[in-house]
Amino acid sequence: MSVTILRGRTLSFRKLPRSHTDEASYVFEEDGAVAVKGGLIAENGSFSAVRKQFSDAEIIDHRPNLIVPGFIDTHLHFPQVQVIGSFGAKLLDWLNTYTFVEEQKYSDAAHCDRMATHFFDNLLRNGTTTAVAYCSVHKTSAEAYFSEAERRNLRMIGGKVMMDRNAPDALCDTPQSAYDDSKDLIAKWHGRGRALYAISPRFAITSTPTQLEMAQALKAEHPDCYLQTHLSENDAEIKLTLELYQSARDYLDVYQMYDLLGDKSLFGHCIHLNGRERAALARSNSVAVFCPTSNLFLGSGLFDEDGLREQGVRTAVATDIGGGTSYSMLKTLDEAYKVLQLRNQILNPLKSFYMMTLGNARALQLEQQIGTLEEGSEADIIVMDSRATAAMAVRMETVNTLSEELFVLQTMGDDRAVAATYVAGKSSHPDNG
């Protein structure tokens, strides 16, 4: 089996950086190399050492660019490819005016297939090699999502939305059909190749108690699947949820009543949490997902990253396309920095790159497979060009440290800064793969 060596300046994280000078949190090689064999990382280190071990390997020289693990996006919506940038609404109005209209198109398999091509092209252009996505209520959308991901050999997580009320009739399933369709999709796709399934009740407003019971049954029957839903994104959402579930102590308690918390449960947004909810998330090892661009775009609120971590809540970060306004994890962390500035919290650039790679991999319990350049990891790798634009190039003339360079990428970079994308070791950028 042939070996390919990617040469460049390599960066991979070991742990959460505590400051922008925390050199113990990462491994960096100025003249580094990653050897790829059979879709896995066979070795990494200095170029001289890796070259000596694999003397017959093909060498792809990416110097002076930065080689890092592929980015991981933990919350976004596949059917919202054509919803991004829709003007002027808060969450609930935005769903009814734009999202629910668009998602009805996903009953058509041809439309799903076309949008899946655009969706994954956009992810790979932006260096995202793993994502956790909501499909629409239609089984066809999940089939298109997983089929296109399989064609590209991507490690992707997703699931058909479960939604049986407070939406157009064309977007409503039933508790039983949601269970049956999800069960069929799990049987077909979960663990097939690089695919993993997420049981996906959209949120409490669009699921009846009976449907949440079905989600509970699916989670109990398939404990190795993920569960994803939304939590405490918007004040009006919280108010309506508590009107629908009047016995609940708070929003999170709706999901607790149906045993939907756990170490593979991903709760999008988590902005307006009370103390009891924070403690319950921490005790259950659930994940609170930070979606900065959508939180700002929809005027939802400011995520408390430091506060949640200090209280023992696991966190992740995500684009939340299409309430989110960019597929780029770089732009997402740029907005995260600004959100946390408003909270008097500092997001250092090392932590940003940790969150996009190893941090999100740990949130998904996939750090043995993705998120690092360690030997044995799946070879999902991207190459970052810190001088991709004229403005970045002139800014880089004054950069003296790795941390400063990462901050330039985070604040000024976008898809143009992704010079190459490798999926399981294969060049996979849609424009230059």
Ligand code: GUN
Given for the second form:
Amino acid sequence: MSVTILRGRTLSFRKLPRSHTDEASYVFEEDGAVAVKGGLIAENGSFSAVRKQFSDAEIIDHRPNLIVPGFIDTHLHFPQVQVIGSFGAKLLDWLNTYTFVEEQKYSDAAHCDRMATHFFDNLLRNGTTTAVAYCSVHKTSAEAYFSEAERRNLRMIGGKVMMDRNAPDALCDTPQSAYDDSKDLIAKWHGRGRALYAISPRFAITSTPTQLEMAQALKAEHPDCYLQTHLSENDAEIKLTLELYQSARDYLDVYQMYDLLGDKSLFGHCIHLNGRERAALARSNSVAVFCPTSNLFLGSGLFDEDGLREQGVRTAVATDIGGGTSYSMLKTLDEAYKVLQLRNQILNPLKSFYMMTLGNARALQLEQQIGTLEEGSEADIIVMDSRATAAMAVRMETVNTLSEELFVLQTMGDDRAVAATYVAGKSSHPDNG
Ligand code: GUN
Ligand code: ZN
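Mind giving me the form predicted in complex with the ligand, seeing as the form predicted alone was just shown?
Every component of the complex follows; first up is the chain already shown.
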């Protein structure tokens, strides 16, 4: 089997960086290399050592660029490719005015296929090699999502949304059809190639109690699947949820009543949680997903990253396309930094890069597969150019440390800073492939 060596400045995290100078949290090689064989990482280290071990290998020289693990996006919506940048609304109006209109188009397989091409091209262009997506209510949308991901050999997680009320008829399933369709999709896709399934009740407002019972049954029958939903994003959403579920102690309690918490459960937003909800998320090892560009765009609020972590809640970070405004995880962490500034919390650049890679991999319990450059890991790797634009190049003239460089990449970078994207070792950037 042939071996390819990617040469460049390699960076991979080992643990959560405690500060912008926490050198024990990562491994960095100034003249580094990653050897790729059969879609997996065969070795990493200094170029000279890796070269010695694989003397016949083809060498692709990416110097002076940075070689890092592909980014991971833990929450976004496939059928919102054409919803991004919809003007003037907060969450519930935004859903009714724009999102629920657009998502109806995903009953059409040809539309789904065309949008899937754009969706994955945009992810790869931005260096995102794994994502956790909500598809529309239609089985066709999940078929298009998984088929296109499989064609590109991507490790993708997703699921059709379950929603049976408070939406247009054309977007409503029933408790039984949601169960049956999800079950069929799990049987077909979960664990097939690199695909994994996420059971996806959209949120409490669009699911009847009977449908949440179906989600509960699916989760119990498929404990190795993920579960994703939305939680505590916006004041009006919380109020309506508590009117619909009057016996619930709070928003999270709705999901708790149906046993939807757990170490594979991803809760998008988690902005306005009370102490009981935080404790319950921590106790159940559930994941709170920070969606900064979306939370700012929809005016939803400021995520409490430090507070949640201190209370033992696992956190992840995500774009939330199309409430979110950019496919770029760099731009997402740029906005995360600003959100946390407003909370008097400092997000250091090492932690940002950890969160986009190993941190999100850990949130998905996939750190053996993705998120690092460790030997045996799947070779989803990206190459970052810190001088991609004229403004970045001149700023880089005064940069002295790795941490400073990462902060420039995060603050000024976007898809232009992604020079190459490798999926399971294969060059897969839609423009630079
Ligand atoms: N809550 C329920 N559905 C959605 C969605 O599509 N986007 C966001 N941001 N919040 C939601
Ligand atoms: Zn969402």
